[in-house]
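Taking the form predicted alone, here's one chain by itself in structure tokens.
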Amino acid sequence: MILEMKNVYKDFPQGDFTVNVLKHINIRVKEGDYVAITGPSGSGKTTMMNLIGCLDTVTKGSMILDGEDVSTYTDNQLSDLRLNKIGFVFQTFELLGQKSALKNVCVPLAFAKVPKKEQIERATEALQRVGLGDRLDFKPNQLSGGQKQRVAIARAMIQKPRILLADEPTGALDSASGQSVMELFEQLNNEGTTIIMITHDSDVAAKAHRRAVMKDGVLTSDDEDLVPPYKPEEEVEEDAK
């Protein structure tokens, strides 16, 4: 099991009040899974993605990633985990505007202190892999939306992460570019990469092999049927009578 969230809650303080954003999240993801997490705006999808990506920590419960409970990891430990085991693809690409495609893909390798020559070799290979071998020196403003997302995917995969997290990866793309990106995801998954994707688009979600649905901070359904559906505390108490 590459990921397991056990009875996870995430709260955010707002003045004198506490907002319960995630409640009773239970999900297991096997290595090689391709999971789409869907739901309306405000359902908690992005917060859940931030927890899975170790960009935030749980309020209560356990999150086990690659066999390790990361719920109590320090910031430095979480940073190392993100660098070595998790790749990120965002709707807005998050590329460095003044750097070439090649240098953008080199960024994770630079943080990992990989020698410069190896950085260039590996980044070149990654960009060739996503069909951009002829765009190595192009800056983001010289690339189409689909090409920018391909650079972002090459950067996400450069460290060979255990999990690829994609947050609305086709949201800023036209349909043809979106289709091309989804085909690349399918290829990566076929090669063994675990993919967890957030999307509002039902057509995009249908490309995944498993779908989990969120509403009001609760995981309401999961194709794997791994856990019973969430029940508010009052319903649990009523069932116990």
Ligand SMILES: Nc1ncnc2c1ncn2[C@@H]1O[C@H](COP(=O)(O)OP(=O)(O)OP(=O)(O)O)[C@@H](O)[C@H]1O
Given for the second form:
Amino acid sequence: MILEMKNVYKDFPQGDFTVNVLKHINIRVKEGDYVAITGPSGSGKTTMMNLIGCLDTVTKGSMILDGEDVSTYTDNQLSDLRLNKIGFVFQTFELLGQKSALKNVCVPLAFAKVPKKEQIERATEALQRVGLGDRLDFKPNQLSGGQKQRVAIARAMIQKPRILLADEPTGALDSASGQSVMELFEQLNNEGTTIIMITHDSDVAAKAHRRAVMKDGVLTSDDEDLVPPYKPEEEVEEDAK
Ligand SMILES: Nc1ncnc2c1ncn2[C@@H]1O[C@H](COP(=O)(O)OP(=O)(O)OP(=O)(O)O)[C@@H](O)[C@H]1O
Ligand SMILES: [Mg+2]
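Mind pulling up the form predicted in complex with the named molecule next to the form predicted alone we just looked at?
Okay, now the whole complex, with that chain kicking things off.
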């Protein structure tokens, strides 16, 4: 298993009270899987993705990523893990506006202290792969939405992460650009990358190999019957005895 979330809860303190956003999330994702998470706005999809991506930590429960129990990791350990194992793609691309496509893709390599020459070679190759070999020196505002997302994918994949996390990757794209992003995902998944993607679009979700639905902070259904149906916490504790 590349990911196991066991009875995960996520609360956010809000002044005098607490918002219970995620409740007893149980999911197991096999290496090489391609999962789409759908569900209404505000149901907790991004919150769950932030936990999987080690951008945030669980309130309760355990999170095992590639065999490591990250529930108790420090911020430094989490950022190392993010750098080495996880690639992120967001709806709004999150590119650095002042930097060229090439420099944006170099960012993770610079963090990893890869020598400059190798950075340029690898980033060039990655951009060629996503069909942007002729756009290396273009800045984000000189690229179309679909091209920006392909730069973001090249950046996410440059360190060959085990997991690619995507939050509404086609949300800001026209359908043709969305399609080309989906084709790239399919290729990456065929090469063994595990993909977990959030989407509102049922056509996009249909491209994944497995679908899970989030509702009010609970995973209500999953193609794989690995996820136990909704269970109150007491019963789950009872089961563990
Ligand atoms: N830092 C926070 N503090 C307090 N509440 C939060 C925080 N982050 C998220 N929430 C709450 O958690 C709930 C779920 O938010 P989340 O962003 O995970 O939803 P989502 O399913 O991704 O929605 P969308 O489809 O609109 O992106 C929301 O009600 C939101 O207000
Ligand atoms: Mg969201």
